[in-house]
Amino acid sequence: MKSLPLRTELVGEEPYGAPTDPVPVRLNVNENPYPPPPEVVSAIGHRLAESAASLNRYPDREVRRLRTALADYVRRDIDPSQIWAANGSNEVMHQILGAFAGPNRSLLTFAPSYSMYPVYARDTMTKFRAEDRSPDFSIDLDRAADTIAVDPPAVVVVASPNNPTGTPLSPDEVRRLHNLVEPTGILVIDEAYAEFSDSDSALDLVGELDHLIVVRTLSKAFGLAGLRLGYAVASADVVDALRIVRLPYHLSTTTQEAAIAALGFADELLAPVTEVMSEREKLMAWLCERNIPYAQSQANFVLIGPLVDSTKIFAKLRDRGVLVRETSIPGCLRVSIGTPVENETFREKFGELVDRTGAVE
């Protein structure tokens, strides 16, 4: 590639992406550990077999029937006009960034949180600026109040719960960064794990506040990954804009009608997030039990770490057949929550290689 006239910012740079080993116990990519079950899956077949029918044709470009279904789910008095669909919430992502952010602006974001933030901003040619978080992992306020006020950004992004330490954001915490950003900038908060966290939504914001977005998945708690469909709850207005920055037919036919039927099977696909939670608890009390540290978490994962050799434990955890995600914290894993016998076989092996200091043994 060095002979390509590519653009400078992207010399050396990797495709992003997490390891795929082919190991037995995969913790290291937040999936829901639980398949669609055989109804779900009927359905979705039964709606893709009778659209396919009309697969000549252009998908509905505005998903009218499928942002429908959204704020069915959603509720909170939001109207479908206030709803928008992309590929995952990374293109929902590149929508916002590519309709408000750009060239001589800025996205702020708050360190650690997700590794695609920069990458977003990179591709649409947005500067990206992270204000540390505190070492409980909680966002300074004060000092974002500073940072904000000194060079107001763009775009902020926020995760709640943040990847990687499953930290929250309270209502009251959004709405003073919502005052702090606004009337020049956007709000986004991510809350691609919302469903697993027992704090309330920013959605019940999202009436309230006009430079707020809030970005959700169907690829965590409803366990459809493979389905690649994100949705960003706002005001009409800033849906619009979303509406001038996609792409033509950027969302297929076969993925709206999927969704459409998998959203009639919410409170099935739903239902495996209560175990996720407990096994979450449980991992928690077992590395609490051995002084191990970890970050609360109320997402579906958890944080463990600082550890004394962090890149040696994930090398021997994959030696011995269980994956989990190295990350930009010094010393820190992260692992997802998967069945509980995945569960079980990290703890078993987690423990033959850590002792009570966080040491490998």
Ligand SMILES: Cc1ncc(COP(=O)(O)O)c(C=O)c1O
Second form
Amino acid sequence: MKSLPLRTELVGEEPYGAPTDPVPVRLNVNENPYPPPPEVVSAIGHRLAESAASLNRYPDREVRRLRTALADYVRRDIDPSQIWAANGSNEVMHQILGAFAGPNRSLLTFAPSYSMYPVYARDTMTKFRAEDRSPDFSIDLDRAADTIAVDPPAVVVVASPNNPTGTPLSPDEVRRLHNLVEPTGILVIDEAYAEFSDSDSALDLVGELDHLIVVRTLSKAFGLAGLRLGYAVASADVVDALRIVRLPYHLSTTTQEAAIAALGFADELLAPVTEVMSEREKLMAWLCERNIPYAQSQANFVLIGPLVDSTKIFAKLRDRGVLVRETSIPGCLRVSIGTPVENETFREKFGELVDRTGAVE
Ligand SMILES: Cc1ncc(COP(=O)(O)O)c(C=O)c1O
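Condition change, the form predicted on its own to the form predicted in complex with this ligand:
Zooming out: every chain and molecule, the one shown earlier first.
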């Protein structure tokens, strides 16, 4: 790499990604532990076989049929012109920064949060700024108001529920933040985990708030992480701006057809969500009983800690066949909710390692 004329800010950077060790219990990337049911697999297979016959042609650049299927799924009087889709919500948010941020503009978020936000900023030459969240991981909106007034950001991104803490943002908080950001900025609410939450979605506010973009994904609750399909819901003007920066034919025919087929089975695909939510509550109750600190979560994972030596616990869990995630928060590990058997295995192995005060035995 030394001799390559790489952009200075990329020198020494590593590609983003969690370890992918092939251990029996993988609870490190917040996936849905259940594969799609057989009827969905067969419907996707059928549609892919049919569409393969026209793979000599480029896909629909405007993704019209899929955007209509997503609008039907989202409901709330959302028109297909208010929906945009791309390869995962990661690509959607990258496009948002491509359209609304860039040199001499900034992205503001509230830390700790999703570790890809600084990466989107870096790639689009946007200045990255992070305000600290409060000790309970909520956002202090009075403090945010001061920060935004002093130096208005082009884009504010908030994950709700937040990764890695599981903290939701209420519709009232979204409205308040939007009013702070408008008219010069855009507010992105990243709802990758919204289907696991009891809190109301910001989708209800899209018709009301012009500078709001709600981003969602089929990777988590839908259990289709391998499909790579994320979408944005916003005003038609915002969507038109995203269409300017998307690469031509960014979403393959294969992805579009598989996603349309899958959306026909939304209820079946989302069926495990209730079990995941109750397993999350069970894990939090188990931690509470043992006085092990954790953050109240509304997502399909729980942030545990601070622990006395989280790095050692992480390694020992991995040696015992359970992969969790180390986080940027000192002493804290994030564990995804898996199947009941996987969760039981986690509790058993973790329980062996951690005593009642959260210290290593
Ligand atoms: C908060 C948050 N947003 C977005 C994503 C990206 O999801 P996708 O698979 O749709 O790109 C993740 C993935 O872990 C996430 O945690």
